[in-house]
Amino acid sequence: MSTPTTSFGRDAAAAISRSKNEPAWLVAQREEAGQLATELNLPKPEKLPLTRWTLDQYGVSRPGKNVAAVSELPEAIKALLPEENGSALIVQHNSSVIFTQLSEELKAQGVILTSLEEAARSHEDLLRKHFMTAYAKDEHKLSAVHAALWNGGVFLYVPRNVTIEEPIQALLFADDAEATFMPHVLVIAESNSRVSFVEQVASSLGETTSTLLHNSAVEVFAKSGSLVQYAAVHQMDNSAIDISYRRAILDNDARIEWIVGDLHNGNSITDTKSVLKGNGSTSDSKIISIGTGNQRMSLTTQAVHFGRSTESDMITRAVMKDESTAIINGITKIEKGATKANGQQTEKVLMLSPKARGDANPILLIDEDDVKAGHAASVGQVNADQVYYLMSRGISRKEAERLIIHGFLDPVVSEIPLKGLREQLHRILERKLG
């Protein structure tokens, strides 16, 4: 049995890069990140003592087996795929991408879908210009570890004026708790393009004493006039830790729509941030989460306004059960010069147990006068009047509460762009709420 890596540095990170036959600039970047990982501190999310989490077992490389067709994928992976596979699909199994499917029609339009590791060789100029620029390797120890050890990953390029009608799907799956599982998703949408991207992260680890560290990153670059809809559903075992940093950089009149179901069963840190760099750019973020057992979660949503006449809207809804804890932060930052900007946010937490805890922290940081900004936050139990009303119509208390909770979460669930994944999401909700 291989021993998961618990420490590494400059030389080890460079060796990993050279073993993958990566270009010199990427070898140097991994090397620098490996050094930073030995120097930087962990991030410090409020009221979450990360030093108690198992964040120093990075795993070993366990590549999956490449396949040529969906029918050849492992059964556990096929079971997670919505029936409407569509024209574009990429699958990572543990430490490597094992399958990529892209229609000839999309290829003819110049669309690129491949593993990030392959993009480092075949699309070096595009990758070098964008990779690890929205999410920097020196933000903290976790970003440095990711920059040094990322594997597999997804590279999606949508050319200028191209509209992709069907969602691009990515399934990132782990069934080995000792595997290095650190995918990186990079999406580049050129001017006036349109794309929906659906990311599903799942695991099936069985009985294990090891902790799987999913240390992932997403970088989206929406060029002028483009629209990117990014949907993500995470549903890993409680023996996994989910670290997910998502970043989007928006040029003039670009738009990002985040639709995120953070439904992981173990401890997690997620941070979803839109940087509205261009004038007239807009961001819409919808996040849901359910805490069960003794989960500890930090959920942060951010919008940073630089451009004039920019707009952001953030909605986070969490349901807390048992003895779970969630710290929910909404951060709207309007920089000097971002006149006519409008930033709105709402955080709502529904408590189903007296031992659960949910903190909603709306934060407005305004450095410009000619703007609009607002926030709303609430933490409470299921509305007794709503329960009474439904019970007066012959519905049991349990069913009434279930309906209210589903209604509470529906603004996000209904936005998932794949019917099969929406149905799967409902099943996950039923299981976590049951």
Contents of the next structure:
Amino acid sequence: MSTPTTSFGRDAAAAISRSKNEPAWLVAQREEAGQLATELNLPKPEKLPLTRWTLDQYGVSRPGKNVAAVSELPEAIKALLPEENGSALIVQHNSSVIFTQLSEELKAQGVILTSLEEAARSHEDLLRKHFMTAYAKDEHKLSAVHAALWNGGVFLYVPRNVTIEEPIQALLFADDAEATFMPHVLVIAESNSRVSFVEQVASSLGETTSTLLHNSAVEVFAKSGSLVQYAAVHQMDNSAIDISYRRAILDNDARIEWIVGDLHNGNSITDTKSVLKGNGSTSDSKIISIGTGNQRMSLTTQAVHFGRSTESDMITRAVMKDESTAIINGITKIEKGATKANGQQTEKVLMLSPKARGDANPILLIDEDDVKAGHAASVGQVNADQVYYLMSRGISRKEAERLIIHGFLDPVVSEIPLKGLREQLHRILERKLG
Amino acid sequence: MTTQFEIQGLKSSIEGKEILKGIDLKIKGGEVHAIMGPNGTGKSTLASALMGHPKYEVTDGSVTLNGEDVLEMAVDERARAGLFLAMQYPSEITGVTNADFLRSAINARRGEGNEISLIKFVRQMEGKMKELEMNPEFMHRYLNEGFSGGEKKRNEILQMMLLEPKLVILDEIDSGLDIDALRIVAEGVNAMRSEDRGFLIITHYQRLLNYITPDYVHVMMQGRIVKSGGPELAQRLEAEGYDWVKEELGIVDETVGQA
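Show the form predicted together with the partner chain, please, the one above being the form predicted alone.
The complete assembly is shown below, putting the previous chain first.
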């Protein structure tokens, strides 16, 4: 086996592209990105230096083994599936997508669910028009690396006026720390469509000296009047780094709901951004996180208002334990001309350890007069009066604190659209908070 | 054995300032005691000190419930021993539903291996909520979050009904209640009156005592019980105010901290 790549450039990226039989424009895009990756700097998250992070182990391509049925999936993956008989499921194992299932009913309605690699061949036009347009390859070094090396991935297309009742499930799983694991999720929701997408990122790396770099991206295009609910739960081993840039572009009257559990056990940078381009578009972001051990996290939510009468609400809640650090940024930007826009944000941090650190940075950037904007941020410990109140009913201190801490995260947990995933989330919380 | 609750020489301070200056009180099962008095005389401090609020330090005296030393117990142990305080300002707790909270509280009292079945719990809770004319939807709402003042007070009484304590302290349960809510709350309390349960009702208005007839009425001033009597004492206070008590006892300023 070849050793994990520690550096690469234009040629290496092109080689990947050709090996996958990709169209010329995509080959060129990977080449350019590969070049950019050697030139651009790392992003500079607020108050969180990345100098000691291992961000240059890109791994090698280790495709998983394709399977024909859910029953043939590796046990570790099957155990993570919230609902076995969903109507739509796609699974990435290390460097490739190994399973896709879409009900005949949805296919008949024109819904497309494939790996992104497959979409590059079978739905080239749609892909070319959208891919890496919300998340630019020249934003910084990490976006360039992603654009050069992305693999597997998910392509979901929902035709106009189609409502998908059951959530579409994606499971992105790695058990090889030396694999390149850089999925890209592309969701296109046409006018007046409705879809709920549930993404799980998990790993089972065992003992390893390598660092798995999950350098991922999500791009959602919500066309006029569409509603996209995007739920994500990330829970990888602490030897993995989670880089997750999420972007949504909203046309007139479109709506996105982000429901995110950034519950990774290692270092992470996540950035969840809604661009409210169309008039009357709305965005609702709810993010929870739990810091454990000595993990470092940068959690950013952003809303950029261009359209008139656009509304955004962003809530981030984090529980910080041990010696963990989380820098939580909320950025509401209202551009000139976005009259009657309303942008609200709240960041709340619950500190459970004197050695933990949690910073909340609410930022409002407003270039228009006729708008509403607001923010609230708090960093504090478990409220003593609440503990007293619960104890006065006979509940032990330990149980009272447990109830309060879980309750702190519940406003997000309770909105996860799949019952099975919600229960799984409760187990993750029990484990991380335990 | 009928409940015996005894407070002897209780002194308590907050942030170094003594508020309670020696309280003596005996409550037996079946009895309803009312503590009245103007604001700032230490009534609510007494309630908090008995329950064990961490801000109130007990500096002297003893409290026993059926011979057990209450002051030695942590707050949750006091509750499990049978003490219940309906609070003046109940906490709001996001993310914890009323039902989950109540079930945890009931199970904490019943102990491990003896948990109440979900069906039985729901049936009990629904029944009591109906008695209190509470919207069943409140079962699934976050604890006290977004409840009106009256709804919070009813929720306190709901907890009392489900937890079946031996000694109930109601701290200004009547404040912020309209007349209908007051009647409902009072009926809830009256339904719980029994031979093995004592009540300590703290109020500064007599109006609650029109619905719940006390056996004994105590007047608190300057951190002490300065006068005790029967229900007629409450009526006289309602009619004449507190000035005659102050005059009789030579008190100029009834609040704590002024000699």
